[in-house]
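Just the one chain here, the form predicted alone, laid out as structure tokens.
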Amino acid sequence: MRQNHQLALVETNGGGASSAMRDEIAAIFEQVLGRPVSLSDDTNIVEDLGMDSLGVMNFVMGIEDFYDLSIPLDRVAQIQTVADLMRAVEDLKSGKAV
């Protein structure tokens, strides 16, 4: 069962949409490894962060549930950075195509 968690996220004021994104999905992280975890735009989701395929599907759970949207299954596959996941995420935010 999916447990519904909420993050408390303070708004950054200087970096842009981007960095603000890149802060939520790092908060997400943290909340899913339990540990805290520094990001760049080039961080590879798997081997930079020791993740395995339950820790993954854990991440996508909670990016869902955060921007209240669903991530089809041939697009996780296709997310290797945080880069490629803001793409996709701002992608399905703003309805285009997968």
The other form holds:
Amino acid sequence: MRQNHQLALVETNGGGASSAMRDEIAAIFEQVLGRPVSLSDDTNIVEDLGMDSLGVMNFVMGIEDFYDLSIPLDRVAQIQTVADLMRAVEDLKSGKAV
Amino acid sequence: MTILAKHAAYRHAYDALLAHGVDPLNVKFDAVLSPTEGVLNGQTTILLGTNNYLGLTFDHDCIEKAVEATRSQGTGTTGSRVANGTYGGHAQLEAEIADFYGRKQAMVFSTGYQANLGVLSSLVGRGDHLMLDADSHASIYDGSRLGMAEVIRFRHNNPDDLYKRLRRLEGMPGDRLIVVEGIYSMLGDTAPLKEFAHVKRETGAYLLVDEAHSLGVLGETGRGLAEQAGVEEDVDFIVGTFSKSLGSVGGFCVSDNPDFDLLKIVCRPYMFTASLPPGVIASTIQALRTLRAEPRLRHDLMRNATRLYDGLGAMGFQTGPEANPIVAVTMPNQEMAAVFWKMLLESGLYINLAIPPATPTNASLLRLSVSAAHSVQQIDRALEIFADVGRKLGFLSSDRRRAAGAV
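Please give the other form, namely the form predicted together with the partner chain, since only the form predicted alone has been shown so far.
After this comes the whole thing, all chains and molecules, with the earlier chain placed first.
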């Protein structure tokens, strides 16, 4: 489990893969919010983007559709920043137990 | 700042309602006169928001049975069935509710909320997968958190989305439990249960249906949506409540599962709370017998529901997708919803104000629930009040005003 977390962190800290994922996530945000957003790893999804609970749900479902995975609710509750989200997606994509 | 300061956002939202002179959380009735009438601030008021679907709260036989049981067995059980024992009435009610559904087993809980907490937290555990409709009732969400199963939410009333999510779990160990509701409590829409049953069969999942708002309302004999949709054999567990169509309080679960009796050993919301008092049990048994004996109640209920739904639609109000005893009118915003609700109340009509986060899609709703006990005159009076308030608030378009005036 730890190895995968470290791998995800390395990627989000500057790898091309993470920047591509951040762009994909930004596009999904824009669809849900109806306006352009600028994201960094530290962007807080609720506080910085002004998402309400319904917005978060729609956004999470958009992410799930795009990456063809389901993020369990307890995992959703742990996600605060864009980096947290990218880590969750990476973990789930790699089939790692959450 | 106190320990409750973390809820400041709710305080602000509540204060905003109070600023309109609206306090939907503290409506105090001077008296309740019947299933359809109460007194509020000295004014006789039509009750059109109390989920009293069959109007049995004042049924003569139910009251007599409750009084009789209270006189002979006392006011309460003072503890759980595990500690203080099962009374004859508990066993009788379980036998009759199982018989009603044609199931081998039934289990009674002290509230419908606890039925969901208990059943959901016991059926699935660590390593299992609990699939919830996104618009599920709070008791279902809370039950999902009480257990250790992985909880996955699918789009409301969307069997394709559920199927996609179950397919993603292929090859993973653990049981899958799908949870849907017969009638959803906010908009009054029903689940596409045939399609959900198909997904269940195809994926090998278990299916639980919460018939809280559909017991006594839907189906040829009042068993709910599963009966109406003709898929009772596909439904592994039915959960429901006595607090709506049966006019008392309590919850239940029925099933044919051969290990069902294990629930009474492992289910904490069953074991660690007081059981229902004899009077409640006795009135519930009688209400269930009345429900079975008098299909006319369901017909009256649907007649009233259709009259209300069609009447509001004709005025141009935006209602839910189908005519059911729950009729939701969507308001353009929370402020309009609050003012509208207050004016209805002042005009002698009590309904529910439903605002986010309790509502799906963040809508602000005026939520009405119809009873078989409403007279046609009461439904028409409610429509007149709606038309009057709608006009005063400039809510109805000119064409629609003419239609409303014709009510």
